[in-house]
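The chain that follows stands alone, in the form predicted on its own, written as structure tokens.
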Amino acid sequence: MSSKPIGIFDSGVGGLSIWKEIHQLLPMESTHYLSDSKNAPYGPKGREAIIALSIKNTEWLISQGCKLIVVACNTATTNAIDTLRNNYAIPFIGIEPAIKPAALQSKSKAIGILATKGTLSSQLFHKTSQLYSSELLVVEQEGNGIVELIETGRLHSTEMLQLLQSYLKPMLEANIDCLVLGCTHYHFLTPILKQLLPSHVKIIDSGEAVARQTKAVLEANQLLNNKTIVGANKVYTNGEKSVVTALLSSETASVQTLEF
């Protein structure tokens, strides 16, 4: 089983950013990830319709041979991961904003989070921000257009722009020194934000505590592959492929479209 890949799985594109966290930390590991791009974003869709996609997601993954899985979305993680757990018996890392290292770095006392509905909404990420920001300013905003944007090849379009300024307009005003990433998709704004945001606000993302976490279970479960040998890394999506590309720049890995 050592050998076998893990799995990744996310509503499109976003999870790469997960993806290339993994691949970097566990090089030698193979890696199937799947894009659900024809059903994103997962967050507006309601949590039966996200548990259905994401066992359809895992049915296919174990299909290929995959040893442990990774929800690579916050939505999915918030709303199905628990459901997979309990049906499955391969092991699950999953997904969920950053609330805690935010609230502890946090030196203003507010903090900002940007999310889909389906995030903010679950019981998961209430629980979680109860927990760690009950002394804190929470600033949530749903990221309205973005998934959709980032999934047709418009990451730096002026659209994108205008909604990102709209977003972060509240949270610069309650002086927010912490800005949660609470989408895997929301990765790759991170050089965006960046210019928009005052140099003190510190940008958090799940990506590299997500990749810890699955060497640590790999480690766990005895899976981790100790060949010398590259691992082989598969892109599937069902939507764009020449954004799957853009997106993957010149890492390693082959993309190919599925019917799915």
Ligand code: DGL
The other form holds:
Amino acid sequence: MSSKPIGIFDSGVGGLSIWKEIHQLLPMESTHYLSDSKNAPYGPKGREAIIALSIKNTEWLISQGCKLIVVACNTATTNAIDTLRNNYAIPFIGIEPAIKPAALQSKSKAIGILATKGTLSSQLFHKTSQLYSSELLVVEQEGNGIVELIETGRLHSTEMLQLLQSYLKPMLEANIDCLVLGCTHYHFLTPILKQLLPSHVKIIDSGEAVARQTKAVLEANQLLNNKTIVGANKVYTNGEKSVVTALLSSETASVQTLEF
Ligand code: DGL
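Provide the structure of the form predicted in complex with D-glutamic acid, given the form predicted on its own shown above.
Every component of the complex follows; first up is the chain already shown.
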């Protein structure tokens, strides 16, 4: 069992940011990454649709023999992870906007959260956000349109720059000093955001924490791969292969298209 792959899914290529962290921390593990780009974005879809897509992705990864599943999507985690945990016996790792680390680090007592509509409207997000809203100002912003631009290879485009400028404006007016990236696609915006934000604003995402948690859960379930050869990494996409390869750059993973 321990040499079986880790399954990872996202509504598209965003979760590759999580895959990179997992691969870096656990190079001996094999991985199967499923990019459901055909159905991206998940953010504007309702909870039921997000749950149905998450079940479909999970069942495909289980059919490929995965030993654990990383839901590398904030939108799928905040809407569907309870259902997944209740229905399948294997361990699941999820990702949620890192409000707590931002709240602990903020000196101005104002933080910004950029996430999808599906995440910001979820009960799980509300519960966490409420825990901190009495002690600091949480400026929530839907990142509408960002995922679509990334999924169509327009990460570095004028449209992206204009969208980001408009989304950051209310946050900067509120004097935020931490920006939480609440969607795995947004990790790829980091170099652009650094240019648009004053240098004292920290950009916070949860990729590394998810990788550490994946390792801890594998260990606790005696599922760590104890082989000494580097694992095989496969990326499956039902969208454009070139969008995946552009984000993988020199990383070692084979990319295949999939009718899904
Ligand atoms: N990467 C997904 C997330 O973390 C993007 C959601 C979407 O497809 O809208 O939320």
